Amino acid sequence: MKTNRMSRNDWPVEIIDRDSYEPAYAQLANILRRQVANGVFRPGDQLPSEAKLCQSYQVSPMTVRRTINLLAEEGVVSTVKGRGTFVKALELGHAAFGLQELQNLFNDPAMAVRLLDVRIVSANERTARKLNLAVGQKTIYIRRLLTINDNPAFYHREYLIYDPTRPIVEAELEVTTLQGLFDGTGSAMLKRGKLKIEACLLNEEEVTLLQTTLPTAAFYLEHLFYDFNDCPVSWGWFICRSDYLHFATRVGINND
């Protein structure tokens, strides 16, 4: 009789150190995560029930609950009400690529922002649609070149709504540094944004500014930000040299 997919009544139980700086729920999560990684529990297996874990590790139900929630968020296990907690197989769809690295670049002193152009322009059909304006209404058009150790890395273009009754818009969006956008220090007027990434070919202007050769592929990172009235206030995009922006991530159980 196979018991692989049944709840286990015995498994290696490590002791939780109550004097550790590390919280009990984190210790238990590490123990179980390591046991999954080492094959003590294999994909598809059922973990011991929460009641058994409480008893074996001498912690309260809430502590076990927190551990299980943590592992479930990580994608290590999945819970099914009324049935149990099960070890998940690797799931590629769980992977995600974050913009943390891009934010780190903005905090890097080697990064500099050069303002190429700021002027008032009338919205064309596309800009008007994005910013929810009428065609011909005035917008602020900004072009920036972002360098790392004086090497061109990103080219940014942006349209801001221009509303004389709301001068705060331009004031709050730091025209030169862009940094507030990333670390949240200067964009207290923005509520939410939509982001999109595509692969693109550089045109001649972009090739010149970014000092590459034609043809070159790059990331196109578009943003559309809304204020607290849900009005779009900023539409723009970064052209990112692929060698300065790396999207990498891990999936599954990673021993850090």
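Not measured: the values here are computed from a predicted model. Positions refer to the first chain, counted from 1. So that the term is clear: the rigid core is the largest set of C-alpha atoms that superpose within 1.5 Å between two forms. Compared with the form predicted on its own:
In this overlay on the rigid core, Val121 has a C-alpha that sits less than 2 Å away from its partner position between these two forms. Put the two forms on the same core and the Cα of Thr85 is off by 2 Å or more between these two forms. Once the rigid core is overlaid between these two forms, Ser20 counts among the residues whose Cα shifts by 2 Å or more.
Show the other one: the form predicted on its own, since we just had the form predicted in complex with the DNA.
Single chain only below; no partners, no other molecules.
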């Protein structure tokens, strides 16, 4: 069954607000994005030409080019040299999952951190590889249990580079590096980090601490942070109960 489609010559044209704080190219990008979301232009459709957009919205060619570049960077459109600009089809490979829900958990005022263990240990092969150390070199090992409303949610283990000239302060024992980065109090000594999230099954120790039963699935969140010399300074992982964390995302362009 055919549907009635609007021709490229009579698509709805909105007005660019010249008094707005928002630059014209951003306004035009929002307009075209809304039109794609509302089905005025659908995947595979060609957008009006640069000259047509300039004429319809009373903007310069440079403004139109900035608009198209912005939409191309967002994955909304693609340009074909000599042919024009086309709306891209939905691609699940471009879906991105954020960490907002994880951040909300760490920022929950009901969250508390309980220090289980802190001691100096010799780096085994795995720890030495992660922290770029020699096997047997000293590291600081910390175990923590994070609870929400007194219910265990995360079990955290972390290894820090041992520096005898810099003793651990109490705040570092009670607040994890990742938690500090989420609430804006993260260390200014960190340049970058790597995060990895995987599914896992709890072992007996984790089941006991997280107050659940075997077999139970959970999330494994590994983190590795580097200083401004690009040297690793801390490595560890959270084990999170699966009922506390969920991941969701949107694909495509939404009407809102």
